[in-house]
Structure formats: structure tokens, C-alpha cells
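The chain below stands alone and is given in C-alpha cells; this is the form predicted on its own.
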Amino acid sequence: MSEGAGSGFLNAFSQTKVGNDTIFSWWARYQEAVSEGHDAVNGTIGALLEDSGELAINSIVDKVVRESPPVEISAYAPLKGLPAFLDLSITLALGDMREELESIGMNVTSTASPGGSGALFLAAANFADRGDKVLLRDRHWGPYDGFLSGCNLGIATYPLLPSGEITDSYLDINSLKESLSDLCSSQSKVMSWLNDPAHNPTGLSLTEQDRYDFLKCFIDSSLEHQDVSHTLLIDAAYHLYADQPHGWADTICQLLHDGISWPDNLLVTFALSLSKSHTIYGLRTGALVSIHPDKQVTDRIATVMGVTGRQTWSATSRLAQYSVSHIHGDEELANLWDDERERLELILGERRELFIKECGKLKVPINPTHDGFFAWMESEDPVHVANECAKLQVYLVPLTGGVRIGLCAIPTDKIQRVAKALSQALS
């Protein structure tokens, strides 16, 4: 079909909109490789898979979900979504620290959203003027391009790794700054996005010390420039699979305890996914949660953000939120939740210190990985590694700057093989 086809019925924006989706055109291909009896690895989707390659399913979430009385199932949720999930919400954001935060005048509001990818949205339609620029690093999520270009919103980006000499780092400070510094000269609001910890595509994760140097770094901006907001976007999709799940409300408080003041243009918000965390990626149920000394701001931006999301998917499903409610009303059923938790945490763990140990032995040169779903390999050529390792059956995503290995779907026992394959691939 040509790409001209339909121009006279779509509008300019639609028009730029071509061909599929690098992950599931790629799973595509692993897919088409079992069909035709080849033993294959898929390190493709960014889903949790048990080593039988079975969706990994926390059957706590599973049982409340399906055991939901009917008007659950069944009826509209409220638009900004149900009261219990929202306050929920705000408590798997900020984890223990967030008794602390409000008490010492930290106001916080939550929107639901279907999925991580709503909240994005929602943030995306909202916090940045028609024109600007998001600044993201260099290394991100795709459909971060998508979101943003959807609401002629553009790019700016920073290195993800500090270049040079080896440090305790994973923070290019000096980047960043400059990066802010930039924007902030040409627009009156300024975003960015970060998804940490567990960073998506890299399994990255910021040091305690990166994390405080990062937000000191954005409040220093806002002081410096007062007549520009200030937006600080916490994707936490994977943040329950990281060693330090709520670090930046740790951050936060931390600050805040050194004695500096919180600048009244800045807004740290988190996307909060439910997908991974809860296993109920077709769900679609996330929010977004937003944190500022100001109540008026954060009633004003919880007005807006509820509006936002009637103009554009009505409301976001009841049982979800229901469901989780309930788990984590109950003592009982949360701790349970929270023990199959850990266990997918530990299949993680497990694939993630044998990949490392096996790239180390064979001289595959991946990038820093810590937590969440994913590991990382920088190539100026990657869809050349990835159709390599394909010759292998071992099927990868090439994305811009690198590939990205899937460790969340290869079973432990294929972890071997797929750091042989890049090593063939490098060689």
C-alpha cells in the first residue's frame, strides 16, 4: 500500500505516521521463527515471561480481579478515577517517605490513567506549551517521540552515561545543566522526562548521589530562572523491580531536610504504571501523581488533568483499580501480592548477574544495568547486531544508538546463549 494513500481524508500530523513499531515488528520475527520449528529466544517484548516463557502473572492480582464483584466490572469509575486508588496511587509513588513529605507541607494530587502511557500523556498535553522542547537523555523509550510529537511538543536530549574517565556516576551533570540552561532561555516552561529508576531501554538506575545532584541541579534552574516552570517527570513503569523503589522521594525528603527551600515553579511529577508492578499490562491502569508546596497548584492541576482525561478516554477502568485497592486495603492479601512480587524480582535478579557475568567473559561491551526489565549494548550499528544474532536465533531490538536485550522474557537458561550470540555478532 502506498504511503500516499488516504492523504486526502488526514490531516498533516497523520501523514507523518509510517510503518511499525521497531519491538513488535522484531517480536514479529521471533514469532515467525517458532512457527517454522526453529528453537528460538525472545528477547523482544517488555513483558515479565517465566522461564517456561509463560506470561509471568501474580496470581494474588489474578484471583481479586476475577473474585471482583460484578458493579466493579461493570460500572464507570469516577473521572479522575476511585478515591482508594488514588490514595494508593500516591503511597506506591512515594512508598514510606510519604507520611513524612506531606507533613512537612508537601501537597500531592493523583489522576488515573490508562497504563504508564496515559500519565505520559496526560503530562505530555499539559505541562509544556505548544512548539517546546522535552528534555529527555539520549537513550529513552521510543514512544517517548511519539507522545510528545502527538502534542507538537519536540526534543532536546543529554548523554546518558558522563563521558570520559569512569566514575561512581551514572549522571552527566554538566550536560544536564547546560541542557537546562538552554531551554530555559528560549521557552517559559521547561519539562523533562526520566525514567528512573530501572531506566527503559538500559536497566539503568542513578546513585543516590546522582539522584540529589539531578534534583538540586533542577531547583538550582528554578532559582536562577523564576520567570520559567520548572517540570520534573519520574517515569516509575519499573520502579517496584528496583533496589531502591522510591528513592526520589528519599531525594525529596532529603533536600528538604538540608534546608533548601522549594522553589514555587517547580513540579516533580511521577508516572506510575500498574502493568509490570501488578502484572495486568491489558488492564491499561496507571496515574499520574503530582507533588508541590502549593495546595492551590496541585487542586488546579488535579481539575485540569481530570478534565484532560474526559476530553480524551473518558475514564479509566474501574476493575483495575478496584482490584488493587483491595489488595493493598488488606493486610493479608497485600503481603501475599508483595512475596510474588519478590519472587519476579528474583527471576530478574537472577538473569540479570548471569548476563553480566557472561558479556564479562566474552568481552560483550553492555552499558551499566541494575534493575527492572532490560539490559543495554551501545552500536553504531545495531540493526546489523540484531539481524546477526537473528542468524543465531536470538532475537533483540535495535534502537537508536544500541540494542536492546529483553531480559524480563529470556528464560535463565537461554542467558548463555543470547551474550554468545552478541559476541558472535561484535566478532
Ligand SMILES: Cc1ncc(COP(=O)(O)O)c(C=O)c1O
Contents of the next structure:
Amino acid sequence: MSEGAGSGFLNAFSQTKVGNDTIFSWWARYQEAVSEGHDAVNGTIGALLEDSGELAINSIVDKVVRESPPVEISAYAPLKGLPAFLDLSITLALGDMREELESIGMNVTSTASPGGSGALFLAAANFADRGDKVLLRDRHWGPYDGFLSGCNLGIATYPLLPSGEITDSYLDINSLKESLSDLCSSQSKVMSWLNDPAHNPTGLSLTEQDRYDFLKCFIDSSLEHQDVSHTLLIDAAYHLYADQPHGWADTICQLLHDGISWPDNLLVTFALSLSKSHTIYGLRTGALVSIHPDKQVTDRIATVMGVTGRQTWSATSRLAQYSVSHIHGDEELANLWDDERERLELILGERRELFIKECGKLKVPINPTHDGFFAWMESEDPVHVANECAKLQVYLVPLTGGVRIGLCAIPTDKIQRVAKALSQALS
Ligand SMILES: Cc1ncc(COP(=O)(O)O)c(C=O)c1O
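Switching forms now, from the form predicted on its own to the form predicted together with this ligand, please provide the structure.
Below is the whole assembly, all chains and molecules, this chain first.
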């Protein structure tokens, strides 16, 4: 099919949309290999699979969803979300620090969204001026580009890791400061998206000190550029599989305890996804949780996000909102959910530990990787590396600047084969 086909019907922006998603096309190659009878390894997809290759499903969530009353399945949810779910989403974003943050005068508002993707869309549509650039790390989840360009937003990037000497830090603070300052000199609103902890595609999690320095950099910039509004979006798509799931709420508390007063022109917002944490990828549920000291600001954000949702997808799935609220409102069910979540986190931890060990033995230069679903190897020719691995029936995903290794999908007993394939591809 020619890419020009249908152009008479499509507007100029739509004509820029091309092709199959890289991740899905490499997954299709894996499936083709299996159908040809190969003993292929699937490191392509971004869903957590059991060692058997079946989708990992949190059985408590599945049970509660199935036993939900008919009206919770059929009825619309309120446009901004079910009240119990909105309350829960704030706790899921902030963890134990929620109470403390609220007690020291921070106001929090939440809007339900179709997955983390919906929350990212709400932020893109409302927290940046059309034509402006949003600040990202150079390695980031590919769909960010589409969410942003769909809202007529560009991208500015800074490096994922500091260059030069190896230190304990995973943050290139000087590049961050420079990029932020550049944007402040040309825009009246600056927004940055940060997928932390458990970054997709690398599995990187910032350290406690990195988080402190990062947020301090935003506070300093907000104070220095009082006429520029700053929005820091924490994409928490994988945070409940991380060692420090609520590190960002801890960091906010820590800075406030250090006597730093919150600038009026700084907003922190969390894009929450229940897809992975509750294994309900297909039920499309998440939330945008925003925190600011001024209640008038958070109230206004609640209205704007509700209206944006109404004008885009109407309301978010009621069934998932009801089910997870029901689970977390019942101590016994919540504990059972958490046992299952922990089991899945341990599977990820075991695969990651083994992968790091095997790559270390074979001198495969993978990136630092700590939590979540993925690991990453930088490469100047990622397609070549992925093709070489595919010759050995190991399927990974070549992305901009490197190869993504979907630890979430690779059975533990196949991890060694993946490290070997990478090693051979490099030789
Ligand atoms: C980094 C990142 N952010 C957000 C999402 C959104 O997920 P969903 O829309 O399925 O909740 C994903 C899903 O893969 C992701 O990897």
C-alpha cells in the first residue's frame, strides 16, 4: 500500500502517521519464528509473562473484575472518575507520604484516564502551549513523540546518563539545568516528562540523591523564572514494581522539610497506569494526579482535565475503577493483591539479576538497570544487533540509540541465551 493512498481524505498531520509500531513488528517476527517451529525467545513485548509464556494475571484482580455487580460493568463512570477510585489513585501515586503531604498544605487532585496513556494525553493537551517543546530524556518511550506531536508539541532532550567518569549518579544534572534554562528563555510554560522509577526502555531508576537534585533544579528554575510555569510529570507506569515505588513523594517531603518553600509556578503531576500494577492492560485505567499548594489551582485542574476527558473519550472504564477500589478498600483483598504483585516483582528481579550477571561474564555492555520490565544496551546500529540476535532465534527490539530487552517477557531459563546472543551479535 502506498503511503500516499487516502491522502485526499487525510489532513496534513495525519499524512505524517506511518507504518507499524516497531515493537509490534518485532513481536510479529518472533511469532512467525514460533509458527515455523523455531525454539524462539520473546524479548519483544512490554507485558509481563510468566515463565510458561502465558500473560501474568493478578488472580485477585481477575476474580474481583469477574464478580463485579452488573451495574458496575454497564453504567458510565462519573466523567472525572469514581470518587473511591480518585481517592485510591492519589494513594497509589504518593504512598505513605500522602498524609504528610496533605498535612503540610499540599493539595492533590486526580482525574481518571484510559490508562497511563490517557493521563499523558491530558497533560500534553493542557500543560503546554501549542508549538512549544516538552523536555524529555533522549531515551524515552516511543509513543511520547506521538502524544506530543498530536498536540502540536515538539521535543527537547537531554542525555539519559551523565557522560565521562562513572559516578553514583544516573542524572546528567548540568544538561538538565541547561535544557531547562534554554526552554525558560523562549517559552512561558515548560513541561518535562520523566519516566521514573523503572524507566522504559532501560529499567533505570534514579537514586534518592538524583531525585533530590532533579526536583531542586525545577524549584530553582521556577524561582529564577517566576513568569514561566513549570510542570514536572512523573510517568509512574511501572512504579509498583520498583524498589522505591513512592520515591518522588518522599523527595517532595524531604525538600519541604529542608525548609524550601514551594514556588507557585511549579506543579508536579503523576501519570498513573494500572495496566501493569494490576495486570489490567486491556481495561484501560489510570489517572493524572496533580499536586500543588494552592487549592484553587488543583480545583481548576480538576475541571479542565474532566472537560478534556469528556471531549476526548467521554468517561474512563467504570469496571476497572470499581474493581481496584473494591480490592484496596478491603484489607484482606488488598493483601492478596499485594502478595501477587510481589510475586511478579520477584520474577522480574530474578530475571534482571541473572541477566546482569550473564552480561557481566560475557562483557556485554548493558546500561545500568534496576527495576521494572526492561533492560537496554546502547548501540549505534541497533537494527544490526537485533537482526544478529534474531538469527539465533532471540527477538529483541531495536529502538533509537539501542536495543530493548524485554525481561518482562523472557522466561527465566532463557535469560542466559539472550546474553549469549547479544555477545555474539557484538562480536
Ligand atoms: C513508559 C510508559 N508510560 C506509560 C505507559 C502507559 O500504559 P497504559 O496506557 O497501558 O496504562 C506505558 C505502557 O507501556 C509505558 O511504557
